[in-house]
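Form predicted alone, single chain, as structure tokens, below.
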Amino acid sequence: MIKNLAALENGTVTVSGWVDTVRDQKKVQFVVLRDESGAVQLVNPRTTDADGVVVADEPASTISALSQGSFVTVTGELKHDERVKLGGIEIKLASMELVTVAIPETPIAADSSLDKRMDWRFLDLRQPKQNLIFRIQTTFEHALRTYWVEHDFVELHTPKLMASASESRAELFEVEYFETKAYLAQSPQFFKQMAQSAGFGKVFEVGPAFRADPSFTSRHATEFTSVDAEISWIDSHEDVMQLHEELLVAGFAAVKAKHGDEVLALFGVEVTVPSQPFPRIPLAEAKEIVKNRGYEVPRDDDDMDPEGERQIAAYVAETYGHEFVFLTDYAASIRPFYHMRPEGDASVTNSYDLIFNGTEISTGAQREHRIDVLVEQAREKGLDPEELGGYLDFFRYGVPTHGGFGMGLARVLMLMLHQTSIREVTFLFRGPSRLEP
């Protein structure tokens, strides 16, 4: 790998990679070769005859015909030279094997539109900046998984085909399933709760989720990766929030330690490990704060809107110097039937949304574990308990208090790297008008 060359002594080496740039000069040729680990400069002095005329020999002829993106394997003499700007090393070529030839006319450029780059995503991902995103994703997920495993969580792989709609038929993809219909799961919510009834105690899953939402915003997708956790024996949603922030601190610390310098160099962003505890603001209070800042949420329901999220995030940044804020105590009118409501106040729920840099990345809550209350709240939401029979059975044989959250992985990465769209941080994006590549 190119990244390993700097640690080697001067001598013969063989490397492979894509041709990034070629400078075909009269006396010397330069090629920048790139693989997934980095880039190195290749140098090939031209051969001239007695009259000073350049001779068309090898590898000079091959280099002159190289197109950007062609894949080559080269052998030559590695030399350390601090005058070389690209890593302080270069390779004097002895031979070059042209493995695959790229079409000279590249279909995308640095100024291509996002949609055009998505059409040619495999070429777009060759860029070091794009490559880094998915190394960051790997580090982040590994840190979360390490936390979970070290704290005795059980990893689940829940079904993505469901026999019935989880909460309602809204935003669900219906698919043919032999002689009947099935639905693509919006989340592993019900299965996570079944695990609590089964006695698993603490569970997590990182997997696909599907929403039939015809939205074209920068933060929505029809298929996305959901990060989910559920825990038993909680006293309130405060326990879930504490778990949530501990996970994020672990993830951000790992990314900063391993990739912080690269992120700063390629994205111009300083990765900040958030301090604990994260600020917590009840939703009603948050709306008043936003209103006092000159913005009144123009919604008919009791929810916060995107501009409200940006406004409360700005307030938190100014007041607490923090990129995260938990908005708590959401109204029961806009929360699912399985969210617990506090004793004495059925108008709100023991739930939260987590806002990161002005955008909601997660919803969490304490779940209702009492079967009679669940049935009543389902009916209140216009749901038929008969259609929820399999789910409600989880609660008929004893289940502990529990709660958890679901978090969109792409949104976290988008906001961490200050990108404008989750398309940039999704390997292959799926939306209302995109099913390829």
Second form
Protein chains: 2
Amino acid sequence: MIKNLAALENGTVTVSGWVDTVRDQKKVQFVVLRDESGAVQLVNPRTTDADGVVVADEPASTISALSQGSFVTVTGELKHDERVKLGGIEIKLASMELVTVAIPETPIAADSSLDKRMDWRFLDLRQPKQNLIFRIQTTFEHALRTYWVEHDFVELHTPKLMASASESRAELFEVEYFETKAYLAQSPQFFKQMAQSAGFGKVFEVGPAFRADPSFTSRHATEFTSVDAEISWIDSHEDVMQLHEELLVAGFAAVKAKHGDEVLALFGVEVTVPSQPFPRIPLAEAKEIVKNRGYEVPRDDDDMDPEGERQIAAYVAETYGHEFVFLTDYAASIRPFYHMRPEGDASVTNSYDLIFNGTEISTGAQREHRIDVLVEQAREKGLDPEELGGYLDFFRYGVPTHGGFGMGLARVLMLMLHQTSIREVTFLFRGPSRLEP
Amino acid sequence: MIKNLAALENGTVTVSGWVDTVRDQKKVQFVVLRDESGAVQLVNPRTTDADGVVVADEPASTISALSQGSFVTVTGELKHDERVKLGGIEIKLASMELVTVAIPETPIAADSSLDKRMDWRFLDLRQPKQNLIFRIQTTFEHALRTYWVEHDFVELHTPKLMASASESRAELFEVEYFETKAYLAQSPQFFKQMAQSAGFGKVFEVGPAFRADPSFTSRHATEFTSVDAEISWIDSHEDVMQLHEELLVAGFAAVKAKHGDEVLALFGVEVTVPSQPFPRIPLAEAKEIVKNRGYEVPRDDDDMDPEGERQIAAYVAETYGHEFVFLTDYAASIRPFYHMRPEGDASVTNSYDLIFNGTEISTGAQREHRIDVLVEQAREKGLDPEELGGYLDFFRYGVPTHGGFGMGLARVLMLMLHQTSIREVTFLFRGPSRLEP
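Could you give the coordinates for the form predicted together with another copy of the chain, as opposed to the form predicted alone above?
Full complex below, order starting with the chain above.
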């Protein structure tokens, strides 16, 4: 790999990659060769005959005809030379083998629109910035999973095909399933709770979730990677928040350690490992704070809106110097029936949203585990307990106190890298009008 | 957690779990309490009044009414006593708090059919054996991912919603997608190859795959967890096989180290870490070997059949003492158009199936990266290159030599634990007639 060249002594090397740029000058040819780990300059002084005329020998002819994006394997003499801007090394070419020749005209350029770049995502992803995003994602996820495994969590692969709706009948994709219909899971919620009743204790899953959401915002996708955890024997949503912040600290610390310098160089962003505990503000109080800053949330229900989230994040940044804030105790009126409500106050729930740099990335809660209360809350929301079917069985046959969260992976990456759309940080985005490539 | 009790000194402890069994005797009550980590005996000597008559005090009354599966939190005196069969400890109860009371009648018993147990999977999963399966799965996957991360692989989350078929139009689930149709991905094949053209180098994914396969065998599901890897710059499928066996060694070694004793105790199976290299036998030779053992594969094409796979596995076990065998060089006639064929022999492919304990768990191959050869092979298979659309663009704009494999996670677990069906090792099985729970 190219990143390993700098540590080698001068001598013969063989490397493979794709052609980034070619400068075909009269006396010398330069090629910048790239692989997933970096870039290196190849140099080929032209041969001249006795009369000083340039000879069309190899690899000179191959280089002259080289199109950007072609994949090649080259052999040559590695030379350390601090005058070379690109990493202080270059390779004087002996031979070049063409593996695949790319079409010379590239359909996208640096200034292409995001939509155009998505049409040609496999070329777009060749950029070092785009490549780095997915290395960061890999590191982040592995840090979370390592935390989970070290803390005795069980990894789940819950089904994405369901016989009925998981939470609501809205925004559900319908699948032709032999003689019947199936639906794509909107979240693993139902199954994570089942694992609690099954005595799994602590579970996690990183997998796809599907929402037939026709909106075109920069934060929504019809298919996204959901990061989920659920734990038994909690006292309240506070236990879930503690788990959540420990995971994020582990994830951000790993990203900073492995990619901090690159993120600064390519994105101009300093990765900050958040300090614990993250600030916690009850939603009602947050709305007061926002109001005092001159912003009245224009909603009839008790919910926050995106601008309100940005305002409270600005307040938290100014007051606590923190990029994260838990907004807690959401009103029962805007939370699902299975969120637990605290003893003696049925108007709020043991729940939270986690805001990162002004945008919601996650919802968590303690779940109601008492069958009678659960049925009552479902009825209050206009749901027929009969329709909840097997879900209620978990509670009838015993379940511990429990809670958990679901978090959008792309949102975390978008906000970590100060990107304006999850499209930039999703390998292949899926939206109402995009199913390709 | 219960597993931590044995290391504690005698004294007051609080533990939570579900009720496994109750023995409500005249003078003393015993409860076996279970959590995800183990089981412990609770003991409660009955109180008698001055006349020697048993008093209905607490927690005695609660225990008498206790239904199996109820979740409770108890406090009492931990006592080490080697006469206690269950781990040499017991807890003399001081108090018991009921968290959720289970319905007394459990719908499944030890001798229930697999189908009935699947109906009540969350109760079925409370068995220590079932719980262990998913702890093994967690350990196995984490070992694979750790190998990948340490070797600079990038983790992918490829879309499961596609505009068109990935490999064939058969066995494809159709999704209502706003004004159009989408299809569920049968494998991440297409996207893994795209990542090669994008210069990602080495990639992996563990995620769901979907096949509208109407068959009811013990090895097939309509939704399953696929373990996939793809790597650039290979010389042949030999490089893929080497990666594959290194991963399996890492996975099996981790499972043996962490769960070997439990697997032996609960499944009667000695986990064996396979030795490297795994035996490799070209398919044509394997068919000869099987024939010499007296089994003629009853197929008109060049493929192996399940009985043939068992026969060759028996041969390998006898000859090499190995549970794994790579069958290599499958005939081009039975492999997809994108499998590369070796120089000078268009009749076979640079491909393999991996057989574990007599059953296929994986298919791997070097992919054809030369656009002209690829188009030719597609035509030969009766495919219209026009219909392959964007897939061919990867090759037109440059791609390195590459290859990879896809492996069924449940099959590995089934065969590792000598189970007869993937239903036993899948959290929630999905088949032609099963979408619930």
